[in-house]
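A single chain comes next, written as structure tokens; it is the form predicted on its own.
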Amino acid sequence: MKRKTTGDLVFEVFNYLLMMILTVVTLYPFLHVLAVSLNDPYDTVKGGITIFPRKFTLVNYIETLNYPQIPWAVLITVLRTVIGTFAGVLSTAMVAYVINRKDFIARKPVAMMFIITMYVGGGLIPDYMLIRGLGLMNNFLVYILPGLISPFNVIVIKSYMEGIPPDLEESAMIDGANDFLIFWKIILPLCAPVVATISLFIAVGHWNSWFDTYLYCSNEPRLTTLQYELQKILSNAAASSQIDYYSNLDPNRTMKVTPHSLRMAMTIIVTLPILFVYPFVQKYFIHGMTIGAIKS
């Protein structure tokens, strides 16, 4: 084996140090939020919390989950994320497949229509009037239908499909397969890496969304989402004093946490589920990069 030179050793040391610094800078904010959420709320007021709790407690999470709207908001958010992701990925992939078909005469005009919507939009007021005209106000479908197909995601999946050999489709047609069978049995499985990527994009978008709840479902408590409840808690905590904030939440109940600790606990609650999803789709990212390397 070739012996490493002094320059190689210096480069490795510098590279490791740089990676360690980047890792610390990336993880420190999250670890700090986690430490504050696990620390005694009145001890946190003293300051000095870094990445480890000084007085460990779960009272912040207990009080947060005792907020009456949180359990129902979690259910609605999970349903919205699962249904919205499945419907969005399937619809986007089907549109991308149709646009990518060479025998589809109107594929260029249709693709151009999707691209135009990326740069031109009606704005907030026309969108609101459209949703109201469609009867989607205070309706669960308002979380699913308006963002069912994303032009950007269509372009990404279409670009990936262009790398699939057309011989596979021709062979399937010779064997008697129709367009739906070819899409479901051949094209979609081959697009697993890009589908996993788009699924993560859509799932994170649904999980983090709160503004559509504020616009279209704020008058319907049964359709509230976790992020919207977090936004209300953060707004109340920022605009009210500690005593007023507690009395606004529940006048008959004395809370044991501070607004700052409550915000940290809510942040961890809404962040962890998405972090747990990533390892399950990471293998598809690696597979996609491997395919790209082979193509090049």
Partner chain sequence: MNSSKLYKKLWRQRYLILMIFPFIIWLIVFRYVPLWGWIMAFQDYKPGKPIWNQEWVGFKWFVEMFQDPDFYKAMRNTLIMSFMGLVFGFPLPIILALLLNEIKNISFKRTVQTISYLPHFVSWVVVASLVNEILSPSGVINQILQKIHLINYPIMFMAEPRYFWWIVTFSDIWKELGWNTIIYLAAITSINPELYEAATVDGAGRFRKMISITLPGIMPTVIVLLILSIGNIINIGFEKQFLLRTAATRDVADVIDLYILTYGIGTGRYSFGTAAGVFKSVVSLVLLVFANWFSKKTTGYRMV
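Can you return the structure of this protein in the form predicted together with its partner chain rather than the form predicted on its own?
Lone chain follows.
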């Protein structure tokens, strides 16, 4: 090995320092909110909380989860994430498989039909009118159906399928398997890495969405999602009205928390599942992203 020059050393120190600053800037907001959410709400008012709770308590979480809408919101969010991801990934993979079959009779026009929708869409109002016309307002299906397939994901899975040798399908066909069985038993398992990546993207999308609830389900308290509830308590007016609402029900209860601490606890509740899932799937999504990036 050659010796490091002074210039290289300065550069190296500067670089490491910069990366550490970046890490701190990225993590600080999360750690701070976590600390506040675990701190006594009336102690928090005094200020000065950084990234460690001063008076540890779980009261903010207990109070948040006690609000009648929240358990429903948890249930709906989990349901929509699980069902939406399962339906979305399966549909996307099926479309990708059929489009990828060189002998499929309508291959070109079908692929074209999907690709066009990447560039033109009806827009906010026509989409809204359609959902209303279909009777999907205040209906759980509005979370699953309209966003079922994204053409971008179809392209990512399809380009992965291109790398699977066609001999595998041919030998299965000789053994008498039909096209669906070939897809289900051979192609889909071979696509596990890319399917995992797309699943993560779709799941995060479902978990994080709030706008469809805002537009289509805000009149049905049993169908609202966690992100939407957080959005509601984030706007100050809504938070205080919610607090008022609950204090009218039971004056002793809301005295335990402040809207501020409540918001912080809710922020953490909404973020937590992602923090748990994403380090495990990281190696998949980087690979998947790279495929997608190169192909499109």
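Rigid core (definition): largest C-alpha set, two forms, superposition within 1.5 Å. Residue numbers count along the first chain shown, from 1. Quick caveat, the model's predicted, so the values are computed rather than measured.
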Once the two forms are fit on the core, has Leu27 moved its CA by at least 2 Å between these two forms?
-> yes
Honestly, after the rigid core fit, is Val45 moving at least 2 Å at Cα between these two forms?
-> yes
Angstrom shift of the Cα atom of Val277 between these two forms (superposition on rigid core) | 2.6
